[in-house]
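One chain comes next, on its own, written as structure tokens: the form predicted alone.
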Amino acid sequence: MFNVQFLIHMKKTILVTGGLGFIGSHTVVELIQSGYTPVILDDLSNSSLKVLDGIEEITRVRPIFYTKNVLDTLAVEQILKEHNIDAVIHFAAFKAVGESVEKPLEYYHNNVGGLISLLNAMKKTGVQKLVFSSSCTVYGQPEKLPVTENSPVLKAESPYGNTKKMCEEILYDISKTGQDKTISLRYFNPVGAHPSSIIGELPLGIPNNLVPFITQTTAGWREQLTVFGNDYNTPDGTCIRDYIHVVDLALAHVKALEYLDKTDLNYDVFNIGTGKGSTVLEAIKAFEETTSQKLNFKIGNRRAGDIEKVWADCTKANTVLGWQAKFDIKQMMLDAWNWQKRLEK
């Protein structure tokens, strides 16, 4: 039996900016397995060429790859033209909340400037479909939980969050001209790794995110994990996040591309999470229970830019995109740890 969906997508070529990053690489795998042809653009500033080998090992396909920065509008233009690109998934951005507080200018230049550069290249070449990698940080510290897509977009708590908010505003304004069709996916907290343990999260330098810091500390790469604050208004005093498995998140991009082909809307947004919040200490406990490892951690001061608690209402993505998160936090932790163990080898 032929896979009909596979045949439908077979000839569609998708440009994936930041396609060797954590979320980008997992999305490239799911695109290939759904019959799309991805073309990757990545400047390798927070990724490695080895990830391309990993994608090939999983899928038996080596995607076309360009070491380019999305700020290079002419290079992007050329790639869009040369490969007759049908749609773009835009991941390429700096993403560390804490770092953005220290280096706001770099974040605005790269994240907002990069999107504008991409949009100019798309306009020049007539590419009109875009899936944008947004973030739950646009909700700031929500007054009501869980957050829906209609929850107020509040003042961002960090320059990183503000870049995502500004990018969404740019995309919304452009959509009103009727030229482009865009979906913004507001991610919650992506964690885990591909079940094969061939690709996963490997930040260059010291991790800014909780789970790679957990796995690297357990493996002895880091001395100790600091939990930032235990005096928040939550059940155990630590921040609450909606952790989502990176493979679930990757599949949401495939669903978003399918939706772009059939919707009449020029702009839409979707929350991509599990709909369940876990405290930092609950996440640590899930890791320890699943892996039978003991984590060396201490409680420290609150970190600038962190919000207290946020989790998603994913009803819209479930019903409109036909997408649903399948993996629970224990599976996320297990896959992250298996990936770490493979790195050890």
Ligand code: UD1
Second form
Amino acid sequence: MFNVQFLIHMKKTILVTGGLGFIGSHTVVELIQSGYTPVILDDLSNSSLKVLDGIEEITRVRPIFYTKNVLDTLAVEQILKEHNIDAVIHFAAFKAVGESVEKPLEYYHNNVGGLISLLNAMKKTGVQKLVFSSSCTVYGQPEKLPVTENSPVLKAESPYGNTKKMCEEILYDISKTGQDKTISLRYFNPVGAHPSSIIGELPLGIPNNLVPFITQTTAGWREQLTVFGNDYNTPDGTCIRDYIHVVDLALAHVKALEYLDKTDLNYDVFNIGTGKGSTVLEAIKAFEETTSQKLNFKIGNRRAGDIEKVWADCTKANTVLGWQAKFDIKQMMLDAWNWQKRLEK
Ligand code: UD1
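Given the form predicted alone above, produce the structure of the same protein in the form predicted in complex with the ligand.
To see the whole picture, the full complex is given below, headed by that same chain.
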């Protein structure tokens, strides 16, 4: 049975760059289920065609897919024209903080250059609406918590973080010309997997992020998790983050597209988190309790560049976008674990 929302969005075609990545693929699923037609562009540098099969298995729709890099402006232009694209959701970017310190040029080229290439293609073809993947990394260590969209944007701790900050600034400047309409979504810590366990996060090599490291250690792929420091100024000494279920995050993009259709503003920014911070030890406890698994972990040294604590004030997204996170950390951990178990098979 189609709902009203489905009928309203029907036929609108959305280009999703990086649409086979972790957040991109979950967003493609929610777009289809809300009545949009996504077209995916992904260079497969950190994803696989199997994800397209997964999207098809969940939705019974196989989106049109192009193996292209967003730096290929002409290819993007052609896709925008050929499919009469209404709006773009731009995920395609490198995202490993540590790697960005070793390869800053690659990060600026791919992330900043990629956005400029996309914007040029959009300008040429008259596509004006864009949702951009930003990050809470732009706040650095905020003085006041929770952080609102008005909290100061600080100097980035890594080239990765700087690419997000620079991209936001570029989008803001361009919005002043009055031609484009853009929303930047500042994600907090996306985790979990689709409840069907058909798509999820699959980092190449050793994961940098906490939740894949937890699930891979429990599955025996890694020996032990190291908790990076327990001497922070937090209730149990470990860092605090605002973990958000990737399906909730995906739905925020659907809401952002709806908002782009009605707002008069040319640029806006939203925090996308749950509003609730969890320490690393609390995250581990939630995992153990919900999955009945025991995690092998030890306390180690602090990781360079880590922020002590950050969590979101999501009032703006709640009231303006009409979006709210629904899943709690236990559900995030359960879905992440079920996805890991499916990978085993
Ligand atoms: C970082 C970025 C974020 C980016 C994300 C994607 C910053 C401040 N944050 O998030 O913008 O979107 O990566 O890659 O740049 N931890 C351990 N042991 C581990 C792994 C992590 O204890 O093996 C801890 C970390 O110290 C941290 C928490 O778990 O406190 C979450 O870490 P992680 O999942 O790597 O995400 P962030 O560093 O918060």
